[in-house]
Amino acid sequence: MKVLIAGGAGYIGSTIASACLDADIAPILLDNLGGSSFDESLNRTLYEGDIANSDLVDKIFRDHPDIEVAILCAALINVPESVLQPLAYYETNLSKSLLFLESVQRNGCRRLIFSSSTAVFQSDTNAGITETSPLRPESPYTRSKLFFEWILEDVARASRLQALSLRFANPVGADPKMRTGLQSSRPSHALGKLFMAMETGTPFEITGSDFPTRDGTGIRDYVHVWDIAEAHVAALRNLMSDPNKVGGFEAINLGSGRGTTVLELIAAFNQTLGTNVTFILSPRRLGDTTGIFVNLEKAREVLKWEPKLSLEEGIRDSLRWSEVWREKSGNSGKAES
């Protein structure tokens, strides 16, 4: 079995790559290398370019007639940047995911899986947020993702197509056997950060204390990054388990099924690396909100998937990939995860 991963080389592609590999499913890696890099020791087959560029999918099409699936993970994904910027984010995750959609229905692959995000949802810390808790997308990154979600409900409507869509965020660590991870010297997001303060000796800063939750922080549900490449191998396996299916799209939601406030997480990342990280306190950035935590009975009963791994086992193999990944790129200074 085959399966054409946009995004490939990034973070979730590559580590969703990585599990088709060892669940012998060959992956084929589309991606411009905007903000990642490939690594041809993995001995991976990545065609370089846009995924607005028909006339390459048309080419990974005929040089590989069997692909079955087709996995959208490409798109811009810094959330205050959206809001600054949100016509690139439109063109990005959008336009140009519209144009790939067109070219993986025109060759005859008619099934997709979009890795998506729970931040479609409206805030709730108070009970996990199921497929059908209120949607609220508050900035355009979000509101992109769910637009876009609206389009393959529609176009499955009125074709062959059958789409799913894999609802997550913040993920966290790395590919276990350290194949692949997060390629990124300045993190926009929390774990990231705290590898920051840690290695320069400096104050973290949290984004908003007047949040309405138990401790005024922002809530987040962090899982491992291999837990959802994993999740995105059982989705694969649940598009081809009934042949004769047409049509159809379908959302769940995967996380790790708890909330962890942001000074939960630094308390967490100074227990498991025995770091005193500490913290300053600024006002909320654009786009910031309070958070979710998901449930995950769909994910349990549709896709037989559940989370693994620990957000302590997440910290760790980000620390472990970033000595990896500051080995392989020559990065003099420290790489965060």
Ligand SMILES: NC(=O)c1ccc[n+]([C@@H]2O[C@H](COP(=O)([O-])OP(=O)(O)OC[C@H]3O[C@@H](n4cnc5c(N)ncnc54)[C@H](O)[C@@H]3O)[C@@H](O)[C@H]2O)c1
Given for the second form:
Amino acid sequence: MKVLIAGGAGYIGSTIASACLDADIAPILLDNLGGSSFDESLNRTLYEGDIANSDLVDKIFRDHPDIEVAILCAALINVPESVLQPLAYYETNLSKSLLFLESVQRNGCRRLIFSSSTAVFQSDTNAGITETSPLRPESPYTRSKLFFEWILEDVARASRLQALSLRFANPVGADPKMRTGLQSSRPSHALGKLFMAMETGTPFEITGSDFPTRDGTGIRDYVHVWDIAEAHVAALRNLMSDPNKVGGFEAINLGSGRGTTVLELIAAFNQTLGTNVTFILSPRRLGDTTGIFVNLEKAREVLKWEPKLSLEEGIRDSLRWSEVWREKSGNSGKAES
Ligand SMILES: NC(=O)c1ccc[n+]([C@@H]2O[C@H](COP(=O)([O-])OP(=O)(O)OC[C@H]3O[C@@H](n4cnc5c(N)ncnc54)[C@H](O)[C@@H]3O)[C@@H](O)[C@H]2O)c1
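Any chance you could show the form predicted in complex with the ligand after that form predicted on its own?
Next comes the full complex, and the chain you just saw is listed first.
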């Protein structure tokens, strides 16, 4: 089977490509390399360009008429930046994504997997978030994810499009074989800041300790990026399982199914890496949310998928990858993004 991965040079897309290759699925990548670089040594097929370039998408389908599914990972993804530049975010995550969807459909491909986010939900730490939990996207970035889901739902209702939106939580780690990972030695979320605290010997700053959680600090669902990639392989098989099925939209939550508070993350970090990172408590920042964790029932039932890797493995793989990445980016002479 062949799949087109738009955004296939990025963190999630490149890891999905690794998982596809391991599952004997051939990934064809489309990326404008605006937010990533491409590792030529991996020998993957990349078309460099924009998802909105319909001539390029037509060429990809001419070259690979056997592409069965498109996976749309290409997006702008930085929440604070989206607050400052909403138009840029809506342009890429909606207008350009729409043009990509049109091109995919025009070329006769009627199956699409969309990378969405659990940040479309309202914070709730009392129970795992299900697909029907209240929605409350709080930034242009998260709103763009939800708007595009609604567009997919409408298009699927009006056409033969089979669309699956995978809403994932906070990915950590890298491909366990260290082929691909985050193209930065420092992820922007709490785990990245823990690495920074470890390297500089400074305390980790916990912003907000008065959230309605078991210890007052924010809660997140950290999921290993390899589990997310394998969920995409499961989703590909699900979409291909009934060749006669036409039309339909489903949204499915992906995560570890476990909430981890910031204090628990620090403890897991220190225990896993044998470090002693300390912390200080600071007030909440504007826009900080209590957080959520995910209920996996639908993912288990529909995708027959289960996360296999632990938070500790995610922390270890993040550290291993940051060393690999430093070497790769140093060797290629590319500045870190
Ligand atoms: N990383 C996370 O924490 C997270 C969590 C939930 C959902 N997601 C979703 O997963 C998807 C992938 O995220 P990621 O973390 O891999 O981000 P990333 O920035 O690493 O990858 C995105 C890729 O898309 C490419 N791209 C952006 N605009 C493009 C365009 N117009 N044309 C062609 N290529 C373009 C970039 O060059 C980059 O390689 C996004 O849709 C994001 O919303 C990410």
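Small disclaimer: the values here were computed from a predicted structure and weren't measured. Residue numbers count along the first chain shown, from 1. Only the largest set of C-alpha atoms that superpose within 1.5 Å between the two forms is called the rigid core.
Core-aligned CA displacement of residue 61 at least 2 Å between the two forms: No; that C-alpha moves by less than 2 Å between the two forms.
CA of residue 47, rigid core aligned, shift of 2 Å or more between the two forms: No: residue 47 shifts by under 2 Å between the two forms.
Core-superposed comparison between the two forms, residue 280 Cα displacement 2 Å or beyond: For residue 280, whose C-alpha is compared between the two forms after core superposition, the shift is 2 Å or more.
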